[in-house]
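As structure tokens, one chain now follows by itself in the form predicted on its own.
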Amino acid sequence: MPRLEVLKTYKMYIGGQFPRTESARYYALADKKGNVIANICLGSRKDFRNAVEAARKAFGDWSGKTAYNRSQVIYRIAEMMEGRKSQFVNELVLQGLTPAKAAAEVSQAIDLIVYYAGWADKYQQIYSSVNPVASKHFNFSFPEPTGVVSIIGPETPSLLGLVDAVIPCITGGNSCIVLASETQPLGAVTFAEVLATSDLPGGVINIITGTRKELLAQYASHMDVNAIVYYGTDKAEIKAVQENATLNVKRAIIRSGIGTPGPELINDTLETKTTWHPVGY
């Protein structure tokens, strides 16, 4: 009789743990050819708000490093990332990359994680600046994490646009909870595996595989994330994040795809804070 080989059963990734989703349900991802490949798990509201919670527990400390050591804790997931770059190359074949294309995702999301890690302590200089006033004051504006963010990833390309994501909003102090791609999930999951292993602390980054269908509302509507990044074009989609956005003033960033890198996706999910300061009196 031949083998049955043993399919992994996929977690999700919630403050820093692997639960399965509340909800035990799960769905079976095949690759182009009908095989099943491996089995997702399903997530529900309820993982949802789990996530929210384990984020806003995150964000303080997280939120209170220096500059530079948030950019060494980055550094640090390109370098893991390194170590299991073939693992990420085979698992985007799975999914239906030809090698080549494949093993080019994976290289520019590595890159591209040191990219931002090279901005964790230079957009500051940006984004501050001093301001003239008339009155015998000094006026400072400079940026700050805005804090939760919750995150409707791209479909494709899914490892490339899930790191395009994340890594600016981190990068800024912010903690976040990102929908991965439901028709290409894996590199997600494995990027997952690569947090738990890394210098992140447990709940910067949560990652839920599910349908945007069933949690996208729910993303835009929570009352403690106080903003949301969608990916995509759909107009009765981009129409329902900034209507539910409105629900407690929570700041909508909508991007149809994977743009240029700078520091303009970090500043996204930052507010600028203004202090006054008297001199003379």
The other form holds:
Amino acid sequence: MPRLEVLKTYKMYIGGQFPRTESARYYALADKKGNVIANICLGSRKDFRNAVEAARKAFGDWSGKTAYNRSQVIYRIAEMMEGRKSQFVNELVLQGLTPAKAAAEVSQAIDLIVYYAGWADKYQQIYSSVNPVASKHFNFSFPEPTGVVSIIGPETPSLLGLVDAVIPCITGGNSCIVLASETQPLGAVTFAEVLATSDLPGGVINIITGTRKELLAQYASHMDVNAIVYYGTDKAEIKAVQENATLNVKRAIIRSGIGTPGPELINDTLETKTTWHPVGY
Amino acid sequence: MAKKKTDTTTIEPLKFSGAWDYAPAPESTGHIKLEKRYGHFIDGKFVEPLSKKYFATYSPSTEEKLADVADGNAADVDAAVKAARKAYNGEWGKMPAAERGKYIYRIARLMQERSRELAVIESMDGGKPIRESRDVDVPLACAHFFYYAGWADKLDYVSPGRKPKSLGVAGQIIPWNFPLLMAAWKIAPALAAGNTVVLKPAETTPLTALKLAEIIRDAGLPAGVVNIVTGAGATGAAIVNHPGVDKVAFTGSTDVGKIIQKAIAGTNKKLTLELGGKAANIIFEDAALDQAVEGIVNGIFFNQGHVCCAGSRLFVQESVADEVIRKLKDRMQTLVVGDPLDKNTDIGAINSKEQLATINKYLKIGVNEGAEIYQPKCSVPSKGYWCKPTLFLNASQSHRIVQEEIFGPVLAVQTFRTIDEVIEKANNTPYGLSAGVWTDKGSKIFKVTQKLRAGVVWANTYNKFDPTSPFGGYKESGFGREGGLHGLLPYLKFD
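Having seen the form predicted on its own, could you now give me the structure of the form predicted together with its partner chain?
Now the complete complex, all chains and molecules, led by this one.
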């Protein structure tokens, strides 16, 4: 008699914990043939608010870590992901990708994390300056993280897109709450398990599963979120995001899809601080 | 054994007698030329407004009318945007970058040559002391043009490896607190980056922008590269909403900034916002206290407190609070309030009747909230709009005078005991534009300046500005930077 398989419960990731949605709702994820693969948490606005709280709590510690330390933690995420490569590939296949495409996406995602791990202690020098002011002052500008960032991740590529959305953001010292791909959420949940074992402090990345329709307004309007990154091309959604962002002068970053990797993606959620110091007394 | 503390509370306040009165030293207005009436500056010349309407601009210190200026409507704005587009697609867009830079240098030089006229008009129209318009506003405005002129042919170095492109037509709306300087902050980087401009000065202070229009005309800048349309909120809204505008840059209140951000939602317009502030100015017990007191005064009373980055929340460490307040009160007693054109004046006129009403409203609120008000004994002129420098002692975090931007010479004073406490209090505001830290301990400066969530932090100094130094806020104080290399980014796009 064959062994009975143990099925996985797919949960969200908030503050370093794996809660189910507080709303206790779900949506069924089906494969191409219509067979149910899993019941996914249908995250609520309250889940999002809890995640913002966790992200705010985590922000001080994460942004205060040395750049070298952040670099190592992010590199560790890549290491953990590499070890679970086959699981990510299987899940992408389960969600409709060909094995070749799935393998390529997972490899690309891991390599992208390594790429940004390298940036963690380098972008500062790209974006900082010593300013030759015409007075007796030593004046310099350097980048600091914007704070708590909400992210509406791309639908596809679901895993590579998630990495493209969250890794540059945390490389810059921000904490974030990302809405996973609605149609392909499995990778996001497994990615949470990678994060939980990779020395990333709880709350730095929070992952919610659910629908854009229900959560988009909350992601853009929450008053303790400093920036929103939106992936997509839906004009009505973009307008709604930009309008809701005005409530607290949120920075609204609109990306039509995943782009060319580079420090510009880190810079999207950075602020510039300029400090003045007198010279001579 | 307990450390012996100086009892500062029993120190007698300094006695100020008539020795502190200065003889009047007014700057002459004979040298300036003002027209009775100004049209818009569109397509290289002054034109009658299509609206056919004008409004008067007054001196806030004498309440006398200085000139009539055009009240722009949507048709005026449309004409200005069309002129800007034509120039962008034509001569300006095709001009070699080095030549573009030379035009900007010319503007800087002509401004320097006419600096006295600009300074006097700035003080007449806006009410700020001539000492400030002469020594701060005008020289900095010139320096801004001079600095960005040199960038015009060096844009490839802004973000190495990426090819920069200009955006097109920039719509720019500026406030009344630094009329000429804000015009320079907006126009200079926009031109250096290769854009053309439609700028609206504030309705209470349009004159120096119109003088700048004369200078731009005299510099021979191709027609339509810079257009200046005067008017109030409706004129600004017409610029923001014009479909031919590619970029909007706004300096002003957070409330209006939010309206603008909302208005352009769903469009492809780029936006920079430089909005309000409620800066913490933090005095530690180990600071050079006399210098700190000067910094407090400069932080809140510079330009009558009409400064977005004003140090309007004072935090003094408890152990030195009595001494600092005593010194501050003494210093405030020496401040000269009055005629902006007098070279001895420290605090000029409040910019407008409306702003004075706002400030007075907050003075009432502060008293009603239970804070202790202090104003020095000084006389103010009978005509014009005036507010004595004001302290609110024993203010608390929840007070509206602590939370809301007053934009006047009003300082809310709080005390603190520990570094963590003051950082928490300083950051407990929706704003994040600027902050000040006073201590003689270097490592403490770096700890505090790093923890303050603000875009500009002054350590052992305050209210310093420079064209090479990026300026702009965190949180609800806006986004984007003005000044320095960073200040070019809002006017460029990259492949």
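Take the two forms, superpose them, and find the largest set of C-alpha atoms that agree within 1.5 Å; that set is the rigid core. Residue numbers count along the first chain shown, from 1. Note that the structure is a prediction, hence the values are computed from the model and not measured.
The two forms, fitted on the rigid core, differ between the two forms by 2 Å or more at the CA of Thr9.
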